[in-house]
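Only one chain is shown below, in structure tokens, and it's the form predicted alone.
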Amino acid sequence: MGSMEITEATWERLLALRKGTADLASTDAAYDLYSPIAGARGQFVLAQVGQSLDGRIATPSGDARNVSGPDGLAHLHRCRALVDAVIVGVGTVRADDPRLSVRMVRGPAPVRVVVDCHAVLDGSESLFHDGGAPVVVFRSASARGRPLPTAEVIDLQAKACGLDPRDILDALARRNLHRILVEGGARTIARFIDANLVDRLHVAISPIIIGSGPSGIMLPPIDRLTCAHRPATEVYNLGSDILFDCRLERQRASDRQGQEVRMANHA
């Protein structure tokens, strides 16, 4: 397990790598962790989960504040600063009213994307009024929702299980948003993993035990452990949290022509 301490010099290199103005290699653990995100060219999807020792991301009542420790939160903000857009599901917006901004580190704020298949957002949510980064909302073309101030609303044709993650990524790519962070909630992350669209999965574990509540990732059930995901993984000591950096086998566009994605949960 690598102990990771990020210096200002390394962060400068990573921000330069993100902009494509430098390709300065480094040998420290922080560069190894973040350079695949910052240096990605073309579509790259990172999913991030912050959870307790017993795999929970919130209490049964939905309280998700402070599940991650301070170093886990700083890591999340670094990831936001290195991507073009951050995606959350509507459940996360309704439960947490997040800002999805970059506050704990220096760097640009990503475009904020909400998957709201059934158009339940009413425009009162904070991210529509905080003057932050642009907001994009995906809805089903058949949904009838209220106008959302300051947001770009994109209507997609829903499939049998809701909005297709591939259609979401394609729509973002047409807007020059290629490096994507899928931040929550558990169902939204699971849909992208189940569709084989995630390049890296970061699981940050904080040393607390919640005891009950929603789990970090909710994939369809399997019968045998031979069917489980077993990604190549590097482990980093962030300080207050332990991070598992998992390489998933992503399905590329050329590999999925004519295929219908199997999705576990509605968006």
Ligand SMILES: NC(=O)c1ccc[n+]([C@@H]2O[C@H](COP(=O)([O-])OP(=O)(O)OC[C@H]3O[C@@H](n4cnc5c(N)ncnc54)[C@H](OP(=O)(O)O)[C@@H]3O)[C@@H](O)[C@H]2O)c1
The other form holds:
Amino acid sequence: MGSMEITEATWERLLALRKGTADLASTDAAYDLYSPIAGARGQFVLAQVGQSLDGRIATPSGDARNVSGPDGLAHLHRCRALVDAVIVGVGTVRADDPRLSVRMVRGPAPVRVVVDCHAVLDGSESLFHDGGAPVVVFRSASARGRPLPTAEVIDLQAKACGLDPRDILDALARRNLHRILVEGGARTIARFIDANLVDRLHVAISPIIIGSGPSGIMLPPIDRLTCAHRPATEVYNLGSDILFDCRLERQRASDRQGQEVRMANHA
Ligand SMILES: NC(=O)c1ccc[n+]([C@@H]2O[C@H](COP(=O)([O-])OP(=O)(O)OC[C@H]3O[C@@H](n4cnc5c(N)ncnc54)[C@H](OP(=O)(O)O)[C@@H]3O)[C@@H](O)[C@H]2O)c1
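Got the form predicted alone; any chance of the form predicted together with the named molecule too?
Following is the full complex, with the preceding chain placed first.
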């Protein structure tokens, strides 16, 4: 297991790599962990989950604020600082009213993206008023929502199971947003994994036991373990949390001409 301590010099190099002004060279565990994000050219999707020992991301009533320990949270803020945009589902905005900003490390703030298929946000949510990074909201073209202050609303044609994550990524790419962090919740991450659109999955496990509540990743059921995802994985000791850095097999645009998206019914 790589023990991960990040120095100011390594973080500086990673921020330079993000800007394209440093070259790729592995020097320590932190560089190994973050350089695939900072150095990604073209579309790159990272999904991140902070969960308890028993796989929960919140209590049944939706309290998720301190599931991760301080080092898990700092890791999340580093990931935010290295991407162009961070995506959450409307369930997370309603439960947490998050800022989705970079506060625990120095670095740029990503564009904030919310998937709100049925247009339930009413504009009172904090991210529309906090003066932070730009906000983009994806809705179904058939939803009749209110105008949202300060946000760009993008209407997509909904499919049988909702908005196609590929259409979301394509719309972001047209805005020059290529490095993407899908931060949650479980249903939003599931849609991207199920569509084979995630390059890396980070699961940060904190030594607490919640006992019940939603799990971090919910995919359609499988019958046999031979059908389970078995990604190549590196493990890092962040300090307060243990991080599993999983390489998922992402489907590239050239592989998916004319394919229908399969999405979890419950996602
Ligand atoms: N610990 C962590 O790492 C972490 C991170 C983030 C969130 N959370 C917790 O997770 C919980 C929320 O998770 P959640 O799974 O309930 O909600 P969620 O994933 O935040 O949002 C799910 C909703 O977003 C909409 N949505 C997302 N992708 C869509 C798509 N491709 N097409 C159409 N609609 C889409 C759907 O809204 P409609 O139902 O309106 O169609 C869906 O029900 C909260 O308790 C939050 O605190 C934990």
